[in-house]
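Form predicted on its own, single chain, as structure tokens, below.
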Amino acid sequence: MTERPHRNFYGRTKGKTLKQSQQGYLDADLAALSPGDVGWDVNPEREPIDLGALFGGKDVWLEVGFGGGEHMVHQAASNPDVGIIGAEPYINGVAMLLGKIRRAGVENVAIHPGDARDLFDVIPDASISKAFLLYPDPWPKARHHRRRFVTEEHLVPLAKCLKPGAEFRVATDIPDYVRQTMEEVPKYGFTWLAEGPSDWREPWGDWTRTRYEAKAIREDRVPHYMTFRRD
């Protein structure tokens, strides 16, 4: 048996009491959409997930921290030839995503309701074609910047999971998160693809606005859209 590494987790896993309908989505739908071999209790040796079996041989994309699931469902509906895995430890967001999946009728999705680092353990090397990090927790205090996703602890295993040439998209409205992203991501096998200001000021052509972006714009914060290539 492989010993589970100690990993600090600082975010929330649950917020306000779930609506009865949301609890119903969790009870009825989550198990069928969760890759069962992610958990340490059932896969202590961290054997890789069989993504071919999970998605029928489709290209696989990954969204880290899908929030309320708007973007993930949009991409799944727009790209039925792709399988999308979402990782999100906040169970209220998972419940919201499940409701959106029902309403959209998408079937090319899987959900890891937990820490993305546990998912990285079991994603096969060089198997993900595209990854998204959209409006991650900003951890604004300087002493908390090490908790951000754009650190070695997260970027090294993410890079391992991505295919050469895979795209990694990051969106944030926090200027200092932009700074840290631009400083850290290229250290771990990524190249920033911007050729001009519009490449980080304007959203991607297949973008859909999330609740977090809508809030940022209401509060006069400026979104940034950064695209990297896995070298």
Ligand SMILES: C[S@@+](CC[C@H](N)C(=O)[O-])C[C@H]1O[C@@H](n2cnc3c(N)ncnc32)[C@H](O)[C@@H]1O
Contents of the next structure:
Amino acid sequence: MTERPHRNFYGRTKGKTLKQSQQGYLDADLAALSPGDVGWDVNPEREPIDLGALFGGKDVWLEVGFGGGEHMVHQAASNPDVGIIGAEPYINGVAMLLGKIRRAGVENVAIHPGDARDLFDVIPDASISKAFLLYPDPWPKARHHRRRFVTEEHLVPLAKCLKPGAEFRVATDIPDYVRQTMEEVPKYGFTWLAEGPSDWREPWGDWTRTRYEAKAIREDRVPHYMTFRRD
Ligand SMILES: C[S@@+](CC[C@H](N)C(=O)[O-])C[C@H]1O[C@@H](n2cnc3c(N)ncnc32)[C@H](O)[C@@H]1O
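Form predicted on its own already given; the form predicted in complex with this ligand follows:
Okay, now the whole complex, with that chain kicking things off.
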């Protein structure tokens, strides 16, 4: 049996009491949209999950920390030929995503309502063709920088899941997060694709504003958009 690693998780998994409608979405919809074999209790050997069965052989994209799910549903609706799997431990966010999935009527999504690291364990090697990390938790204090997503603990398993040539998009409004991303991501098998300032100042052509980005802009912080290619 694979020994379960100790993984600290510092974020929130629950917020304010869910609306009745949101609890209803969780009860009615989540199980059918979650790959059943991600949890350590059901898959202690960490056997790779069957993405072909999940998405019928479509290209698969991955969103880490989808928050309220606005970007994930937007991409799913715009790209019906792709399957998108998202990980988010914050159950209020998962409930928001489920509401959006119902309203948009998209069917090409799967949800891991938990830590992305548990999902990385079981995603087959070199199987994901695009990954999104949008406004990861900023952890502004220097002593907390090692909690950031752009650290070896997350980037090594993420790199393992991505196909050679896959795109990895990172958005952040925190200048020091830009610094750490630029320093760390290329260490783990990625190349930054920017050619000029518009490449990090302008969002991607298929972008939609997330809740967190809207708040950052209201508070006068400046979004940065970084695109990497898996080597
Ligand atoms: C600042 S929020 C941004 C949410 C969303 N992407 C947006 O732009 O509105 C960061 C999100 O990452 C999630 N998160 C933190 N650590 C995570 C992990 N290990 N796996 C998956 N999601 C994680 C948090 O729960 C939180 O919802």
